[in-house]
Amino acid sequence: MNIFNHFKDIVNVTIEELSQAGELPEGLDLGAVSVEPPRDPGHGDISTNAAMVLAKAAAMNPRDIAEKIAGALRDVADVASVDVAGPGFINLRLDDSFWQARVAEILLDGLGYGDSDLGGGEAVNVEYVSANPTGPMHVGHVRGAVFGDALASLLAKAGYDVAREYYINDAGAQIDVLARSVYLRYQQALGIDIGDIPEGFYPGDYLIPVGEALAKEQGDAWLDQPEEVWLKPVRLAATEAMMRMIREDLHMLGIDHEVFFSESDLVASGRIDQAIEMLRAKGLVYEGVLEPPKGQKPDDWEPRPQTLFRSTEFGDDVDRPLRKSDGSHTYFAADIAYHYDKAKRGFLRQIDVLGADHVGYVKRLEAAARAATDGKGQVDVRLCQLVRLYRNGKPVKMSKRAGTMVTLKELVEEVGKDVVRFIMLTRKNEAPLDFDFTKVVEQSRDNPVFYVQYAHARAHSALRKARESFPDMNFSSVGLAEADMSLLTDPAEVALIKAMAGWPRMVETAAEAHEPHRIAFYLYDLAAEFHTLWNKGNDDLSLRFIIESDAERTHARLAMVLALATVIRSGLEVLGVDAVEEMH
């Protein structure tokens, strides 16, 4: 249960009843009424702005409205006290019994606790990673990969029908460069001295086995042949080899896309021209001449007629070209066709996860989505900033194997999938992130992934010990849910339960904001509440989870402990991080 949605319904019903009783005007619009946690926890458990947002329409002083609503809410079950603060905020404090009941709710819901129908089954396409298939995944791709995957999981938990998609950029000039680079390795595999890799080619050693495979398959059939003979088949073989490598790299990170969409198929099928003609029929494509960039005239600039999309009608800065000077399509034309194709597949809601270097693409992609769907579709472009790698505070050197930088595989092999995924979500996607190989494996409170996993492992450690002391106790979720939760009265116990009860709201707010990093922050704070309670038990024996002379209190506390482990595991599943039961 999202307790804030629950009490919002109660507040709305209270206002309607006051209107029916003549205490408030009838027909008030309750759309702006919100129920949220107060900014200062000392003010209570729940706060509503109802009085202030209704004051103008009701033609009443907000304090007067607040007093009327507060008076009615004091009679509501589970409400311990109601206060009016400031210009008209209404703050509620709930009975401990309300919070205690949440423990059994969590246990009976299990990992489904926090599941929401917010999305109502709406189809959402999350396209992420989409790295050029020219080499192994490297650290520059990792953040967007983790962010996109966690966002997809978060939206699924919030009730959306999510598709995870990878766009294969296999139609551009970079694939020709890849094919020529592989052809060099093919020659090398046949004993030819290729010398230094030419400037502009891909130099990484990862292409050596690709060339060797071609040599084994083709023998010397392509040696001394003109490029037009081997370029196309080598392009295909090289792209397939790179995509196998990319899939394997992503799988190491726990990422498996459901859809791989090929740009070359988009081009070959004629769907780009179809999309352009669709926009032309709407009057959104014309032949014109653009002004020089930023009002200046570069030396190589010359006015020439171009096929342009009226993206300025949808909030873009300038209209965008759809064809290059040689008559081929621009990348943006392919982007339009791709997003139009997604819309035709039923995805009017689309999310693109891109690198920070794509900041100039945001407005044009948003414009394309709206134009192609008559305003029904939308694309939310999420940009992921750079990750800076350090070791003991010093920048990490490049990888020889990749020829560019540290690979995803090297990253995961050194610190593990869980560390990589969690740390990548400890900052908002638009903020730069520092990743220190030394710090991320420290076993300390300063290392968030350890701190959260340790809380889960500690919970299971307590449950294992309890089984030894109470062999006849039912430790299943159902069995523990039958405990007398009224025995959970210590302020630290109640604080922990309140933190756990905030999980359903966190799922919904993070999903609405498209910000999975909020889950990582929430889990860290939840773990802190648990560790605090654990440490209090070390200082005060009466607060320990296991008291051999008091089976009933132990029963209740173990119920709380299992509920804590359940919420942490649920959150870690969203992040794609394992909930370990023992730390090594």
Second form
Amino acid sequence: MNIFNHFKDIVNVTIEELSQAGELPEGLDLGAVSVEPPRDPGHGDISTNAAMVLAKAAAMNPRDIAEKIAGALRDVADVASVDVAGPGFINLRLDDSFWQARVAEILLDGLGYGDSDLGGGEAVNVEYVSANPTGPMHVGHVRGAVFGDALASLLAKAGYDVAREYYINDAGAQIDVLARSVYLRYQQALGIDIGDIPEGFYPGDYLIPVGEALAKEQGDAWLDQPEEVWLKPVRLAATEAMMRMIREDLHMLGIDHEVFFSESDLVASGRIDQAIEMLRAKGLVYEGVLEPPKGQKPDDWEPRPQTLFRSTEFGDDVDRPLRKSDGSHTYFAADIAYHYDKAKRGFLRQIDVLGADHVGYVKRLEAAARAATDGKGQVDVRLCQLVRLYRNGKPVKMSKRAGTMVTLKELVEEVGKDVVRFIMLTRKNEAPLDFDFTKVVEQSRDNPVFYVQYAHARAHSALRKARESFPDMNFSSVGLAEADMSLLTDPAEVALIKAMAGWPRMVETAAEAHEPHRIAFYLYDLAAEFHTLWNKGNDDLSLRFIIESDAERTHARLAMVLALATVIRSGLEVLGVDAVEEMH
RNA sequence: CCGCCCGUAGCUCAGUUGGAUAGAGCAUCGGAUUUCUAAUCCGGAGGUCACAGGUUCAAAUCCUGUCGGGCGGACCA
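For comparison with the form predicted alone, produce the structure of the form predicted in complex with the RNA.
Below: every chain and molecule of the assembly, starting with the one above.
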């Protein structure tokens, strides 16, 4: 249960009742009323701005309105006290019993705690990674991959019907380059000395086995044959091999897309032409010549007649070419067809995760999505900034040309999937992120992955110890849910429960904002709350979770501890990080 | 020249879609260890939210402009 939504309903009903009773004007617009946690917990548990946003329409002093609403709220179940503060905030404090009841709720919901019906089962398509199938995944791809995957999980938890999709750019000129590079390796596999890999080819060793496989399969059939003979089949084989490799790489990170959508399929099936015709029918396509870009003019610029899409009608800066001067379609035309296809498959909500170097592409994508769906659909393009790698605080030098890129595989093998995933989500996506190989495996408070994992492990450590001390006690979630939670009265205990009870709201706000990093920060804060409580037991033995002389209290506290572990695990699950029960 | 993103404590960053006295971590200073629970915790100090206007009950948040940094800017993908 999102307790803030719950109390928002109560506040709204209260206001309507006051209207009916003539205490407030009728027909007030409650749209701007928010019910949220106050910034300062000292103000209470729940705060609403209702009086302030209604003051103008009601033609009343906000404090007067607040007093009326507050008076009515005092009679509501679970409300311990109501205060009016500042310019007209209404602050609610809830009974401890309300918070204590959350513990059982969490235990009975299990990992489903925090599930929301915010999305109402609406279909959302999240497209992410979509790296060109020309080589292994490297660090540059990882952030977007993790971000997209976590966002997809987050939206699923928030009640959307999520599809995870990968767009394979297998139709462009770079695939021809890939095929020729593989052909070299094919020749090499048949014993021909190819010398150094020439400029303009992909030099990576990862193509050697692809060439070898082709040699085994085809023998010398393609040797000394013109490109027309082998290019097409080699392209296909090479792309398939690259995609197998990429899927394996992604799998190491816990990422498994449901749909792999091929650009060349789009081309072959004529759907690009169909998409262009669709736009033409709406009067959004014309033949024309673009102005040169303002400011610095490219050296090779010349006026050219092109088939153009009126993306400026949808807020883009200039109209965009759909066909090159030779008549073939542009990458953008394929992308329109792709997003059109997604819409036809029922996805009016689409999310594209791209690298920050694609900023210039965002407006035209949004334009395309709206044009293709008559404004009903929307695409949210999320850009991920660079990741800067460090080791011992020193930058790791990488160069694509020199072949010194750190691959996804190396990254995961060195620090582990969980570390990579968590750290990638410790910054909002559009901010650059530093990733220090040394720091991220450190076992200290500076390292958020460890800090959160440790809280979870500590919780399980307490449970293990408790089982030894009380062998007859039922420590299952159902058994613990029956504990007498009214024994959880210490302020630090109640504070921890409040933090846990904030999880459902966190899911909803993070999902609405499309910002999975908020989950990582929430988990860090929640872990801190738990460590604080844990440590209080050092100073004050009566606050320890396990009290040998008091089975009832122990049972209740362990219920809280398991609830904490459950919320952390639930959060880590959204991030795709495993919760460990023991540190080593 | 144009577009987008960023600018918050010495450093790295949050900031609940416009709320109250702007928060963490690191670093620094001072404390807690006879460890069933210190890989942790408590406290102090640290701020012109880049700058200037505007919008309103209320602005780090929204609008305009300026400065600084990053990214991008036709038949590449």
